[in-house]
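Next up is one chain by itself, shown in structure tokens, the form predicted alone.
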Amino acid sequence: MAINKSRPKKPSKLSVYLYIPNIIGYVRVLMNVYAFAICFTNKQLFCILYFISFVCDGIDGWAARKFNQVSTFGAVLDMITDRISTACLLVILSQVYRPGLTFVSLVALDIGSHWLQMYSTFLLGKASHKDVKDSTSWLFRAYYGNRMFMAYCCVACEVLYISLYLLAEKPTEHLMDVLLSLTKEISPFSILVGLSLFGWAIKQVVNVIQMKTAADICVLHDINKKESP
């Protein structure tokens, strides 16, 4: 006698839509939508939702995995909130503080590594942008199979970032006459952007070997298409 098993139900689309951790999302755009409206009225409530929708991204990995719905929608939605919402408030300090060049270029960086990162991914028929089990770098697989360690280096820049945003206090200031008033006096704000600038530069140096290691695998596949009959 022949068994009927039944297939699990097929998700619709809305439903994926309607995930919780993508309701979270929607969230944290609206979020940021409001805080960059307001960013030159209102600093300090700004600085509340940007970090409030900056925290929210850790909430909705959670709630991905606690109520199993991790969706490729949601992990594509999560990483353009961040690149959008970092790469806008670096455009805020390229026009408050000199060398403006500074901002747009971490910007260029943010955004060009993820992007090749996550082509590169596509290529390999990997699941995950942060499956680097096999690279040669011992700080890019630290970077991305420790949560806490890529925890410390992704708040290190958003708090580096808000930090300068409240220190800037007229426009065109230089950059570098902020950091070193910051070093005349120890105090716990510049402390923690001690501590900022440390984890600020890890991140920098995964961007760039996260940029150079997934433009190696595109040189590589195209090379193994030419040679391939």
Second form
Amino acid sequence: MAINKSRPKKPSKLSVYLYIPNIIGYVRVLMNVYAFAICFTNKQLFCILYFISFVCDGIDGWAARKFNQVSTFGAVLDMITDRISTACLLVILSQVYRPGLTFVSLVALDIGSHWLQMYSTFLLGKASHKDVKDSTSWLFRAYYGNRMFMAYCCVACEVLYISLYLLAEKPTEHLMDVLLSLTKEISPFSILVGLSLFGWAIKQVVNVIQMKTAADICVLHDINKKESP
Amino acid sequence: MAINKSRPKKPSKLSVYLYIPNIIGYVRVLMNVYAFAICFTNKQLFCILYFISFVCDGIDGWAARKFNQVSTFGAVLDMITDRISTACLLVILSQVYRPGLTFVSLVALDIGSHWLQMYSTFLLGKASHKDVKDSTSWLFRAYYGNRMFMAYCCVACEVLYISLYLLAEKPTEHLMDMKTAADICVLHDINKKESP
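For comparison with the form predicted alone, please write out the form predicted together with its partner chain.
Now the full complex is given, and it begins with the chain already shown.
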């Protein structure tokens, strides 16, 4: 009697690259490339493309779970696309706003904190950098423990950067002048910017805490290795 | 009879943060921060600081091995400092040179390639992304197999970016000076029509 072992067929490399969420990821990359190519000539179209890319960022995670097509490559593609599109938008802002170093520093903080956090996640063997149950900082736990709050902070950053991009009219703007001009006339737009400033600030503080926590994990990893010979 | 187990004393977290190569790493970070703060007002000083930081990049690896103070944190600090200082220099260049997207694309390529490479290195369990003995691409193996060649390529990138930075005199430069080239074509036709 032949034993019929029904084993799930091993997917080929190409089939993983063609997973639906990964195709959404490629579309995001192409949209971002085109968006940044026209960002100085068509501001409205840039915002539309950037916003659609942001929506796809949420959709591809949902699609991965719905179609059972979760992949490491997809997660990394997602992370890299996020980091680079945010960095490019910050670079655009640094070209327009003075002091330009403000936005250069934000690029450094974004890349540095996410890089360290990913590294430490690997060392700890955690599934995702969003699993931080053993963290001691209350802000950290509030941020990652409450997905709505975290989503608000992430969306707030993007809304703030896009708003600053739209507000810039002259080739060179002074950041504080533009922000102060918003406070003079209270409009729905200025309220939106104010709300997003708050979420943005929380996210940057979390980024800094993240860097310290992740650095500690790297250090402890070596210390524990030396303990057990 | 008491058995005297001489076990190496477990280093504290603070002692790892104070390893000599990691202190060199912090000095690199501070130098870069100051350098980018004055990069528009003092070009020579920026180049000096950037160059010293680059030299320290080699020194801290040597110091880690010499003083037996190799640490994961030090390696990550090194990688992040490299990535961010290169990205910041490319951002400066994108502010000065048109088309600015050239340098924005280079930032994307640098961050993307190193991020993916580090991720895959972890998945494979390799010690460093420079261990690629089983790679099939000849260029890849030539690059990582020959440390002098790799060093040449890395140094070449930094030298090119610093050179472009020093060359820029006007607030906005055209990388290929396309407008001047177009003018030359137009003038060429105009001059040809003058003297048949």
